[in-house]
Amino acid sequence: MNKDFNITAKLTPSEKAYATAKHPTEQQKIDANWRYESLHVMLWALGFIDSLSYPDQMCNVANDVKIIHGLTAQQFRKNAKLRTKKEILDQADLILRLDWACVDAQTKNKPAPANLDKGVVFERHHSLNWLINYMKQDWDDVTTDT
């Protein structure tokens, strides 16, 4: 994929540290795996996925990877259709509220409400905040304030 998409040149410092590590830390591996949920949000934002499902379980990584592997870089760019600001802002607002519910439950030592997967909610919040340019933060520094 690096040959087809020149990915290495586009990696953030944290991503590059993971990708070039001879022995990534357990935390780096965990963080990298969670970023598949961010990929899912980006594929949705670019119109490759019709809708974001209720965040009670991780996305289907295999399906998302198929979308990318099935296209050249040129085809990917040609087929990408950025959703409207309204659609993205509506999702950002929804996920902020869902994240608040998860954080509130956690502060009360309760499980996340309504079967929410707090990890999925957090990753979506991170991705959507980046998409809306929340606080003008770079990808590695995006916060998920609630």
Given for the second form:
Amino acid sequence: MNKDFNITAKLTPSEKAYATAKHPTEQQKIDANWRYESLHVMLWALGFIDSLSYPDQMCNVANDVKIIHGLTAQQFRKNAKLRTKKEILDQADLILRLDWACVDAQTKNKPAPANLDKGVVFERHHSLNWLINYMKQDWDDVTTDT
Amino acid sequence: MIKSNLTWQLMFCVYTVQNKLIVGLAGTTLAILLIWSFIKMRKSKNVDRKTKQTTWWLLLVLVSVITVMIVKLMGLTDIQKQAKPIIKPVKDSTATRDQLERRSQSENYCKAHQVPIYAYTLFVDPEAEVSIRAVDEVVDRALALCYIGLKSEGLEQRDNWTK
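Output the form predicted in complex with its partner chain next; the form predicted alone has already been displayed.
Following is the full complex, with the preceding chain placed first.
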């Protein structure tokens, strides 16, 4: 994949550190695995996925990977249709409120409300904040303030 | 000796226990014990004058015990805990129309899913001030994220991605 998609040039410093680590830590692997949720948001933003469902469970990774796997880099780029600013902001506003609910529950030592998966909510918030250029932060530095 | 131990145990209960019944019983017993000790020492002919003067400290302890008792029995500590943080709501009038519409839409979604709603003003930036990422940037990010995800499972080398 690296060779065909010229991935190295697209990685952030922390992603490069993980990608080149001979012995990545368990935390690095866990963090990396959560990136599938961010991928899901990007595929939605690019029009490959119709909608973002209620974040009470993780995305279907196999379906998401299949979207990229089935195309060349050029086809993937050509087929991508970025959603409108309004659509992305609508999701950014929603995830801000859902994340607030999770964080608020956490500060009260309670589980996430309404069956929300706080991990999924966090990843989506991070991804959507990046998409809307929140505070002009790079991917590694994106904050999810609530 | 027994009286001294009892005094310390009662004080421990009054100052550390939160149960109102225990605090009430321990505090009352302790107060009686302190008053009794105070009177007894003041009236005793076997206690020298210097020692008698130190008995005034008992009144200070008594006041402290009664204060703690009142605070705990009246639930004043609970009131402090429940006190709302000092958050001054920002007036919605500063929000743009698209921000208000977006908020309303999101809150309806939250209500439908029984997600608690933030009582104060919380907005993403107005549409006019936001510039979303370019499509090529998002495509690159998607590819990078896919690679990182696959690597976390040791699958990044397995597939033949030759196109």
